[in-house]
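Take a look at this single chain, the form predicted alone, given in structure tokens.
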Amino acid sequence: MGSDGAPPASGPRLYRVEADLRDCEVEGKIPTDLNGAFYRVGPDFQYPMHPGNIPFDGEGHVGMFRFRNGRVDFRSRFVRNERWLAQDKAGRALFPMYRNPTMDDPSVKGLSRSTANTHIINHRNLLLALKEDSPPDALDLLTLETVQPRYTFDGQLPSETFTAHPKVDSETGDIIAFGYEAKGFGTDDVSVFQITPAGKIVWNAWIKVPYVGLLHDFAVTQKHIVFYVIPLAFDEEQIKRGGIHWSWDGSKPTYFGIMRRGGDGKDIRWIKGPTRSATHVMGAFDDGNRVYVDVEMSESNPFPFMPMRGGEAWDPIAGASRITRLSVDMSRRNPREYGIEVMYPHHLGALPRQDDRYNTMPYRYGFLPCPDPNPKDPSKRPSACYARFDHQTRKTQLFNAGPNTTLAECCFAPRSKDAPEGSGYLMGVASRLDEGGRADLVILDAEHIDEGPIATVKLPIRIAGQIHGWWVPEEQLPTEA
């Protein structure tokens, strides 16, 4: 990063290493009932990042740690979508500035822009590489082969986008999910819809936001769907000037929206709250007439590439997040303010997760990749922990991973369908900075993340990096030959 927190000019170095690993070497032991797959999907660009681009913008590239029966395989692909071929036949890069199609190579028109780089979640046996600003691109579960580029779901997907962070149903398994921008770039239109484990769309409602900012993730309950707009807000001027989609907007202040499920959309209630950014929800639930949402959250920009409208300097300090909980009573017919409280005030991070078979319940543990909270010399760089959080008692746990390593977002695993909750595994990449970035897989026991890993999959090389990644059990994968 420069000194004005903006990446250098040249933009990361390329990687682009596909691989398969066969038996990795494994320190440790792991646990017998550890079967299926971890899949994971960030940015790895394909060609050289444009001048004034941001990280966001490279190419997803897919990793799958494959488990059964106390081995591990690891495998890799790029996502081999409408984009990635356009200029893997080109040669360079034909979408040189992130969700700016003013900038796009004349020979791309009609294709889809997805870097399809942000997060995956299986369906009907298919993998979803998802990006928010287009359809979902398909990935076998066991190859990682593309085999449905932009994926509607066989023609029914309402909207032109779908988010990042669909819901899983707690009870039904039904995907809740959105799209924002949804009648096209730039719109201030979001359609809302639930798909069934069968693949159909059987509820769909249309709503309008206040301004369109950063729809990143949202809350799914029993009852209630929670939107978050904050002032990371669409920027056409900059795109104009041939710049990125957003820049942060500290004049606008975020609104809270809150709508029935199931209904038209017409219900809607948007709240106004003070300027602040919330990108990422690590639960959410309802408690009678009560809807809460935890979410990570800052005062300002929590991004250091993402330009800030009228100039001023990013701040690190109000960009920090913390795990808060939002809160409004539904019993108030027009609720005017909704409750902020700052749960875990000591413990600054981003991407927090959860046991995803919580995911629209009341739920009690939660996950979040974290710096040490209290390092012995605070003059050195503090080391990269995982923290898990106990709502009920508001007490923590702490993995600590050592010096010169930093640490990816973490993913539960349940060691069985029926486990109770947080019961099972906890991991998460580990990359080694003083061996040239070599990753590791850390496997916790997530009851006890403060006794360390239980088993270590051990790489012998570096791998793309990571955005967000997905737990699949054994017994929702296809049947291997």
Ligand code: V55
Second form
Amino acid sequence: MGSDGAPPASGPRLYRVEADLRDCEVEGKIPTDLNGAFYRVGPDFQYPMHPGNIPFDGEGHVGMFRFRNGRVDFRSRFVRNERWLAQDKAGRALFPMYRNPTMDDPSVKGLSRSTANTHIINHRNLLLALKEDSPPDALDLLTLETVQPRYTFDGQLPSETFTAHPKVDSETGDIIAFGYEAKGFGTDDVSVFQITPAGKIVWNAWIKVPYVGLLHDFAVTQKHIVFYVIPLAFDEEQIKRGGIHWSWDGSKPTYFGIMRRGGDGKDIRWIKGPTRSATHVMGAFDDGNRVYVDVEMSESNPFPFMPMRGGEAWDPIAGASRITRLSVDMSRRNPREYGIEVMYPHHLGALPRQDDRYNTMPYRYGFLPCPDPNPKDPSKRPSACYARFDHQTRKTQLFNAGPNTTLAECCFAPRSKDAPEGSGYLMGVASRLDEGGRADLVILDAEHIDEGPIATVKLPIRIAGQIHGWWVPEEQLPTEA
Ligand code: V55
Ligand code: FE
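Please give the other form, namely the form predicted in complex with ligand V55, since only the form predicted alone has been shown so far.
To see the whole picture, the full complex is given below, headed by that same chain.
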């Protein structure tokens, strides 16, 4: 997870502050063509973290920056799903270990284990809060009240789970999504499906993975679907010992799996590759017979809190990721390997984004939070930056958030529905460590991020940490007075 929202070094173990702020203070000027809402979600523990548990298991806390005519309101709420409500009633944690149901309190049998803490998207008139081990929870887009916990698309959801990284088809607006461990805990079944904007599931295929690993994100192009199986693998022994779901098994290869969209999944080709980690996709596209998938890639376990299966120490250098272009020549009947090209060797970072209107298409611009690649004073901790990459020229632009600040993932908002790629705003939450983690939402011109913020929304408080965020333009929000 991003290191934003850092708690102070001392004080209570929990934060949990739900907020409502009208007409927030702004430095600079909110552009009048920025209308809609920026949603974000991240883990915020409801009860103190159980020993041995990890930050990825905190309860989902959703934040909304609502932009209207140059003004902005902020609201945040916990997702009041089955888990949160049961724990609230009991007054204690009932799901003490990340994705380990053997540790659950017996009273919660049959309830959804979802924390809903990873990603958030709008669908029809709902906001779906996502955790990849469970179905979504549906919230009201404006009040952030949980209106339909365990949302199954009116019973159509073919999988027991739903990814945190659905994609939106650039042509149809359909959602392409999948569930892994789709037939239950630890199963090697993956269900892939397509949902229309009206909420009808119009395509579903089933595949099996070579081994059960963290299948956090995937890539969708106009013709293909690509999975990437990494050695953060299901660890049955560790689970029996009361530990978390995954450990890093450095003896395992990666598998790059490609299938055609619209088929039955039997055509999937698994291509073996070197031991690597890749958790997030920046963008993916077809070009002739080649399929390209741009990911954040590291040589080993990127998460210090995920155990190493061999007991070795976590390695921060091998765990650092870079934007890396993977590609496969699909004109060969049996591709034996996939291409690996590190695109920007000097920029280390995770949580890449693009202009999401290009989810399935050739794209030119990508964005990434990264430490300053050229710090002026190398003896100090490098400042947090956002980088903007132009894949056509391979040139980069940098926004530097200044000292003692962390930056959450950024999110792109187009200037208008039909604006050219990358024309619009890039926003993200900066946490000021010298001010107890107080939050600023920084708004940049996405074509000139090096010019600094156009506007900064100054919150008076720290807000919950963020994993991912999502922009919803005004025309996709319900009308309100
Ligand atoms: C990620 C985050 C998760 C998780 C699995 O960034 C992978 C990746 C916040 O939870 O459960
Ligand atoms: Fe993610």
